[in-house]
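Just the one chain here, laid out as structure tokens, in the form predicted on its own.
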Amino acid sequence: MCDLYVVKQGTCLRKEHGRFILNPPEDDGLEIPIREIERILLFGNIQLSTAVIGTCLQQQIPVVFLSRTGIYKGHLWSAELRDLEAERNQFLNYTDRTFHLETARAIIRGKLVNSRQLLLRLNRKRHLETVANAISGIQRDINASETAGSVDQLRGYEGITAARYFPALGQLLITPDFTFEERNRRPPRDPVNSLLSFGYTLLSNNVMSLILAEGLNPYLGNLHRSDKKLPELVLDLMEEFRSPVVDTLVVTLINRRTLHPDDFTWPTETGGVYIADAARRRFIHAFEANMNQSVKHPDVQEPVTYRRAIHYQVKRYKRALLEVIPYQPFVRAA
């Protein structure tokens, strides 16, 4: 099984007996078994024919609508899929002020606890003293969360390790046409904020559509709250995944000059840097092949790729829910 990436302008997805068919402008067409598909990802213009939707609504192919960019803009999944039990308890959760703080307290160690965990194996043979501080910081933070009396509070911790984790992840970059010192995004104004921000889309998707199989509400969060109509959840749970999936790739990509400053666009009006179409195609292949990276995951004794250890963490939150159990984040090998 694997994910289809639609990024062509103008290309035309229609379905002929067991495929889907992709048909870009101006190039020869593509052929794909629809049981090998399962998720499917569409950037900008794509077209969908009638018999494609129907047939993603009855198998359960999530379909993800972005801009060209890689804005999320919506997703098509049948709504008969929910869990009706699970969905009811995300909303007695919701108000329970004990399971939002404790929860949301284990999303921010999961968080910071890999965050530092990445930090620490980037300067394994660099010894940069200002990334050995930022690494005693971080951890000076993961203490002091534990104690921490309301959601608020968690959230400033994680503030405060984001002021320290991304400078010095800057500082580990050892190409000199990239240069990083803080976080920025929309738009990302430089080619570092770029990646960071496409590759956090590509990670939130893969986390939505993984929500969605198990039926759970994706607006229902405990970390994240907001009068919008944001997906709360699955900015909850991509928050551990954040440093070893999306991070640890921007960072390999552009230290092994993977990628180049002519890989992007020049600032819009508004100032945003965007990755050219062509680097675009090389990032995702790239993300691919990181989600299907071994890693540990407690709940299994065989290694697992990073898309089923993400599994693993939604099937955590459920058992959460229905089963009581504390919910317990991910946290990467040191």
Contents of the next structure:
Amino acid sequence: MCDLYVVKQGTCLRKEHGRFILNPPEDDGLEIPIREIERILLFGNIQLSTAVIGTCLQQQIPVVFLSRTGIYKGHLWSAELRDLEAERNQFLNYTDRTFHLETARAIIRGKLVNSRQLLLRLNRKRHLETVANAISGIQRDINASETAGSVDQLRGYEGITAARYFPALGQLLITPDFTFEERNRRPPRDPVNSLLSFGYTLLSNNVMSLILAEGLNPYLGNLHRSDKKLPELVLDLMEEFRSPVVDTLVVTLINRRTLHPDDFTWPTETGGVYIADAARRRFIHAFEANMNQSVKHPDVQEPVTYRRAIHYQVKRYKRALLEVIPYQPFVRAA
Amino acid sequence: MLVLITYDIPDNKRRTKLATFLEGYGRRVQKSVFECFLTQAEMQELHRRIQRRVNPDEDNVRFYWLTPQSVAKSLAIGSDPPTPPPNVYII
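Mind sharing the form predicted together with the partner chain? What's above is the form predicted on its own.
Every chain and every other molecule in the complex is listed next, the one we just looked at coming first.
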């Protein structure tokens, strides 16, 4: 089972018997047996036939629609897999203050510990003092978050850690071609920020489809709450994986010089910088390789892929709802 | 695991139907040979479904179960040796 990314603009996707047929303009077509496909991600202007849409709904293959630069537009998903019992508990717990606070606390702990872990790993041979200071600062934030009395306070610690973490990460880029001082988005204003944004989008798509596959409602979260209809649970459950999956990848690709400054577009009118199409493909390849990397997860003996690890976390969240077992975050080994 | 499916079906209509059916399961590597990467349960399910599509008196379909070690040792002339489907397709 695998993901199908369609990046080439103007590609037509249709169905013939048990296969999807892809016809990119100017290129040779490609035929893929439908049962090999687990999820489809469409970037920009891609055509789908009604037969493809019908099959995806029937076979529970999520189709995610993204802009050409990777901004999420929506998804196609059959609602039949809903787990109403779990969803009812999501609504019940939405107003439960203890559940709200303790789950948000666990998510923050996972996020902060994993951010610290990445800095530790990257600084092991470099011994930069500024990074060591950030690491001990984050440890203080982790300790402080254990006694925070409200979700707002937790978000405060999250912000403080981010202000320590991202500049430290920028220090650990070893090529002079890329600099990175602070996180900015909507639009990302430099290459490193554009890679982080694109990586987080790819990660959130994975989290979203695993949440949907477990029958949960992605719009009810804990750490993230909004008056707008945002996929709060997706934002919640991806926090622990931002640093081990995406940040690690971005630093590695830059430090190994897999990506170069000319792999990015000129700033747009609003100052946005994006990866050019050819490099985008390389990035997706590397992202997928990272998602298939093995990692230890406490719920199973054998090492599993990151994608499985995310799935186990979604299951843990479901257990927290149904069996009142507090949610435990995923923590990457040091 | 790689399942190699080969068939001999004299009736044109039945043969064409089986071939289009099998194209949803794997790759056609010769006129009447398919390579499908399946789990054992999927192979048994496919076996059952093909049973309903052929006439055992006239037709002959064979399923070979090949371990990853055997696939790695496979050789080919005039085409690529068998390779499992990729982890990701990027078009």
